[in-house]
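Form predicted alone, single chain, as structure tokens, below.
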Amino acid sequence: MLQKVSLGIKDIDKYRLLLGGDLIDEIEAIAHDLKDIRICHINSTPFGGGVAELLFSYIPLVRSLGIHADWQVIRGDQRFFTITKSLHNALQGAEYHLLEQQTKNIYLGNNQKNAQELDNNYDVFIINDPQPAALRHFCQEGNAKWIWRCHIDSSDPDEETWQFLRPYIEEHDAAIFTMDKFVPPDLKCSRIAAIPPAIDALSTKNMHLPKAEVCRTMIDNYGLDRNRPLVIQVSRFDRWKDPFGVIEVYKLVREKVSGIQMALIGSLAGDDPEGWDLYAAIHEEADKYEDVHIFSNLQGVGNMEVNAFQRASDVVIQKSIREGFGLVVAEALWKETPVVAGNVGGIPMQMVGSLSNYLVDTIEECAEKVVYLLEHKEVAEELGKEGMAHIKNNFLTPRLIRDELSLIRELVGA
């Protein structure tokens, strides 16, 4: 059997204090129609990267609802999670040639024997990205609805991948992006709905910590200086992420403030092997500057650190290249600190009114941005408001509960 990741439950209910009762009251009656229906969510790795983070929240609050809902894990050698990651590119854009028998035939013959070890006991199973994409092919028998939920800007994807990967994706009875414009055109599916990730509020990464007490002791232990300027950014260690050109903002904004740190914070996952080669290359540039730090999982930065790094700063950087959502981006914003980002993907909907003006499109302009917000406290308090607002109208984890579940409640006709 594949693994299942174990989790317990949460109690959605702690949200009315935050949100009010309306949304929650929804959410009840959609899982009241939805009484006894097993739900299982499937990707490639259970921890590191943005699905890992949204199902370790997200299942236990569903469970709250009296809905069994569950997390399978894939299995797969690294030469499957080698010919994943270029699929994961090639769908949001990089070229990448698949003409290879050999390299279709490991994809799905991995998927064929993670099809035949899956708990199939469920009414709807969520399949999340490319890794598992090809499961449905090998599970014919049974009733279940199946849905492809796609975390990639797949809005101009390789041709020649995307060609490889449609016929599997369309055998789903839906498929969910994170936003409208992320749909290739040619995609048939019956239904296609747009649902953007969310972040949990509640979680030991996003709930309240003392800035002054708790979060600036916290980056002192890890060497920094607490009274000087700290400028982060937080991701998977990925090319698309931009890092190598964070360092450049870095060289770039220290020629105007005295005194700057910067620390690029991430983690490794078990499904991305180019990540090791990368986060080796990054530290190497990174050794070059006495105030450029890089922290990991490795290093025991977990979710309660990256929470204090995130408030302790006073600029939080998402130079991203190209980007599905960018959960990073809400978690700051949650934590009132400001943002300046790549203007891609799934970032400009968490940063509208005049946290647009934030957004950027060059290493230049990246730097000027943060240099402006470093020099002008008042207008980055001000941003870290107007942006913790928008995030809680629209981007915390139970209205993500409401739209998964009318749509799978619309799928079975409940």
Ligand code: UDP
Second form
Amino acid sequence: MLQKVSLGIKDIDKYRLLLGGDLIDEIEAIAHDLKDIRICHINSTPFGGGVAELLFSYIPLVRSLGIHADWQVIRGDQRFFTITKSLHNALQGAEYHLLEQQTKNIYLGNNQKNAQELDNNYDVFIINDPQPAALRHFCQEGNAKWIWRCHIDSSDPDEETWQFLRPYIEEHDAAIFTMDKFVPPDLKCSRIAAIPPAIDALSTKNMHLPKAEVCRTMIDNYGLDRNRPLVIQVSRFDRWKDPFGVIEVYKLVREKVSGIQMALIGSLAGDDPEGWDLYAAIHEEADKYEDVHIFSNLQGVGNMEVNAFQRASDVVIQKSIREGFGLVVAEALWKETPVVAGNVGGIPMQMVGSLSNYLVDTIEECAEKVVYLLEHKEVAEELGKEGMAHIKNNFLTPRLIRDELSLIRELVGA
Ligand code: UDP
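Instead of the form predicted alone shown above, give the structure for the form predicted together with this ligand, please.
Below: every chain and molecule of the assembly, starting with the one above.
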């Protein structure tokens, strides 16, 4: 059997206070039509990265609607996850020439084995990202509906990789992308939807924490100076997140802002073997500067600590080069912390209006915007407020649940 992630139930009604009743009423009406339906999300890691983050909140909230929802995680060895990380990178546009027959066999063999071990007693499967994308091919029995959910920017994929994966994806009944422009033009799937992800405002990662006491004390505990400006980036150690670019930004900002401190907060995920090498390389670079710090789950940085760091920072950077959505942008804005971020993928939809002035293409531009916000506290404060309102209106989990359950209702004809 595949690992089922052990989760409870989380009352979606608590969102009524925050979002008003209409959306929750609408969701409950959809859920009523789906009450006998069994839904299962499948991905490749129970921790680390945006998909795990999403499912951790999404499943318990859906359960509170009376729907049977589970989350199963596929297994694989190091070779499989090295290949799937390359497939992930290739879907985001990196060239990938290693798609030899042996590589394909390892990918397909692992999917086949996982398909045999899958608890298939569900009406709807939602398959997240490329790692389990061939499961459906090996699970032909039953009447379940299958949805492929793509979390990455697949608008310009490596052609060979895409043509390898495309037939497996096309066996699904529907495909969900974060935005229309991520849909590769030759994908033939009877239902294609654009549904952006969302963050759970009530989770440990995003719940309110008193800034003056809790957050600043946490900062002290990590050896930072609460009286000096702090800029952070929170990301997996991944080259698409441009960690070395962030250190370059630090070097430029410190010429203008004395006492600036920078922290790169990262996590290492089970399905990301590349992350460990990158972690070592980033550490080596960061160690050259007294005020550049690296913190990770290895030092106990969990959801609460990320929450505190996002609240205590003067500016959050997300200098991505490619980005599916970038939950971290929504997380920081939700906390009214201003964000300077790469103008890529799903980030611009989170930074509209004045926020869009802080979308950047280069290290220099990024440093310039960070300096501006550090020197103009009132602008930073306004930006944070605008960001919070935008996230509240568009990117909280109930909206995601409504959109996905509506699609499921359509597919199962309930
Ligand atoms: N995250 C975390 N600790 C870390 C680094 C990241 O909890 O040290 C979380 C972060 O808060 C966010 C998720 O991992 O919820 C990353 O999601 P995002 O969509 O930004 O990027 P992805 O990793 O999916 O590319």
